[in-house]
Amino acid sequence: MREWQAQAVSMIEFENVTRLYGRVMGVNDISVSLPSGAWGLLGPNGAGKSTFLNLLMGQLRPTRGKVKVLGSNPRNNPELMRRIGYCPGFEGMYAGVAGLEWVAFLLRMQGYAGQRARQRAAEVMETVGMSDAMLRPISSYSRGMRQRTRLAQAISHEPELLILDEPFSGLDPVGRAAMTELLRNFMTAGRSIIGASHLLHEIEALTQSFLLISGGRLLASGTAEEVHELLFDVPMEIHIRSSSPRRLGAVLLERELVDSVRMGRSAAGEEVLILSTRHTGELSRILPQLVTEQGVRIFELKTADDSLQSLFSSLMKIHRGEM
């Protein structure tokens, strides 16, 4: 996959940055260099995702290295936080407080005066579809309305760059719709995202641009294009539902298209075929005529969750040379 080069001055920059946790690592010798636009960091639990973020935020400081942010050392920078905003991954509120009263501190904090503070924050919380409960305490609030808020505060004081840590988090089917729609609308005005998520399908909603990142060091980087063909290449664990699950498998056997087959269930209860492939780019290619062939319907095709799991162990196979 392409190294992404900078134009101009990089909105992030990592060089050879290295932080350790005591003799835990928690980002290894990353160097990166992103021009603006959104970017999806990709990424199992504990990859180093938040570090990186935390990181970028001036949260933390490099054991070795340098990074900066909209060509500024993030580090003790109050004027480079005026124009970034964070969504973080944890709760980090004040139950007993009214939604519309946090926003509102937080944006007094940015410099706005106190009635500009409260207008705006009613603004941002409409923006965000939390106007009928702004006036209610956090403690009353839903995950996804609760996310919805740590948005609103994050676009308050219309930042540059919007830093986002797992912000699809709670949110229902109906609730991330509006939450890519808000996000994209952000975007439009020229601003810059950078979201983490361990999930492809969430950011690829946003941009198609991405950082893979595991056990600490940047894997690759790319397009989603880019990032699904090397999902081609890796061992994948694939589910269908099919009129002839069970002579649909044999065949796949019979033509070494897979290595190993099962039968599961459904949440519905119905067989489910589930084949372990190291040929997804084959199998992909011929399963439409063997299908036809063998007069069998396919109802449903789909990666297990873990796809991405193997992708970035694979990835990380490769980086130790055992591949």
Second form
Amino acid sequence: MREWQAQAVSMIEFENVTRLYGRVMGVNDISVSLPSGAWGLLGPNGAGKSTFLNLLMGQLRPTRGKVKVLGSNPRNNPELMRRIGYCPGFEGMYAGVAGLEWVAFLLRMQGYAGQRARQRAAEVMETVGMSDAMLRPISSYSRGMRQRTRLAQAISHEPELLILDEPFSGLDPVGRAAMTELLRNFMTAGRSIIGASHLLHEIEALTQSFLLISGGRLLASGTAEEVHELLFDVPMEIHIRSSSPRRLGAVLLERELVDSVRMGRSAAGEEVLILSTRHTGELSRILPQLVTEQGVRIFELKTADDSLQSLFSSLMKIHRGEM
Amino acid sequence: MSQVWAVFGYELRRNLTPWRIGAWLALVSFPVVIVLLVRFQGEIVTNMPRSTIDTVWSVLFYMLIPCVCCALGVFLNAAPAIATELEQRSWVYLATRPHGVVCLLLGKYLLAVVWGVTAAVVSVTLVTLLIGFDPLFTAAAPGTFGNDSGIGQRVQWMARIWFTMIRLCLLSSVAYGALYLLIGALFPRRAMVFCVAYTGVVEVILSLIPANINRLTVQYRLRSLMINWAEPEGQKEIRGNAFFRHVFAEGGNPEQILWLLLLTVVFLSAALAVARASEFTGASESDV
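Could you switch over to the form predicted together with its partner chain, since the one displayed so far is the form predicted alone?
The complete assembly is shown below, putting the previous chain first.
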């Protein structure tokens, strides 16, 4: 295995990159410079992650701006394609052929000679734990096996940079753990990874550095701690069904634990207290005490903001100056 | 170049399925079946003078094999070269390899030509033997079986027609393969429809319009070569006709071959340029 030297140039550089599909915005004025390492590209479905990755792979041209990967333009760049591995987020392998044959064929496309390609394909299939099934047709593979075969074709030519689109999609917990282990091993040789996902916890197992993208815009970038801080800094909406929602709302406002309160109705027609707060930690600590003091009973407490999607929605509102 | 061969070999193995082999056999059999049908209507040809019979056979031979069999053979492989990869979403795996798009298209083009030419060679050989030695077809000839000079003339004619058709098949497959590859690159989602429409409108109708525009068709060049090679004695008479003068090229064989090769290079280069410039992401339209 080759050890890659640290690059003086940025691994990835986007300079005011915009990509339009007719009148639909794929990515919007993204400027970012990433050093080598592992990066998670996080965003809800339709955020622009696939467009971002396609721009990285040179499969799309930016409508405006410049993209550089490992110091060069990725569009129709054969030299760069020798240094990058891509694991798409969708199937697309030839179903009727054996996994080994498929990987060996792609290695030949990578420039490997026939016998060497087959030998290397067998090695890499073993690395991803597919030795036993590599001679079977891909159509007989489970989802996890297909995912591992896709990974095998992406890492088979020992790329410097591995680009993964939803690498854990459809995998069970055991499959996810195995995939994480494989990718961590890949990174130990000093190689870089960019993995796109819409689930923070999936990609968190792989890296501590993230790019948050939504609505085609790069909303934030940073470490896991910074992302979690963002979660705390962004107002969180909480719905409380209680015996006395109005009194509870007034007390919370009085104690300055919430930014705003309003009343809503549940599906059953009951009054529900809907509050917005930036102090979720403090609120969760004080709420039990308050409830006891006020003699209020709480039947249900739920956050509308427990998904990454709502974080992105909030970040988008901040980005537009609505919050 | 090794990557082109890799694609060719891989695609060839994938093509060796019962359905594909069946399609290849159908291509081979089609001209043979048509000739057999004509054979059972033998009185039509036996009532004609020998020279006319040979001309009829040359034209029928040309229509059936270099035109239909070859064009169809390359069409089935070259036209959907990009479309099949897009449909099964395998495009991105190949396009993200060094020179992946170029190697993929050239490999598939090579396979299309080999597929069309092999079917045509077998078909030409079978049809030549069928019409060459069938007493019914030779009945009106000055010499028949049992007459040594007649057999000698017949074998000579068969050799000429076989060699002519093989050359035409090779040129037809090479040129039509490149043309269909280009149409497939321009309209990957409707490649087959556009190829059929183009062939009908341009290669069949436009090539017969006695105007300069027909000079840009493959059919015009192939037709002229056929007359030069298969009908060396009768071509003067054909070219003397006011209409035919405009549907057969006047230049020599090298000129026609050069034209065909030039068209092939232009079609192939354009197909590669279009595919390289296109953005086939492989993701579905909803994936942003």
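Positions refer to the first chain, counted from 1. Nothing here was measured: the structure is a model prediction, and the numbers come from that model. We call the rigid core whatever largest set of C-alpha positions still superposes within 1.5 Å between the two forms.
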Is there a C-alpha shift of 2 Å or more at N28 between these two forms once the rigid core is superposed?
-> no
Comparing between these two forms on the rigid core, is the C-alpha shift at Q289 2 Å or larger?
-> yes
Is_shifted R64 between these two forms (CA, 2 Å cut-off, rigid core) | no
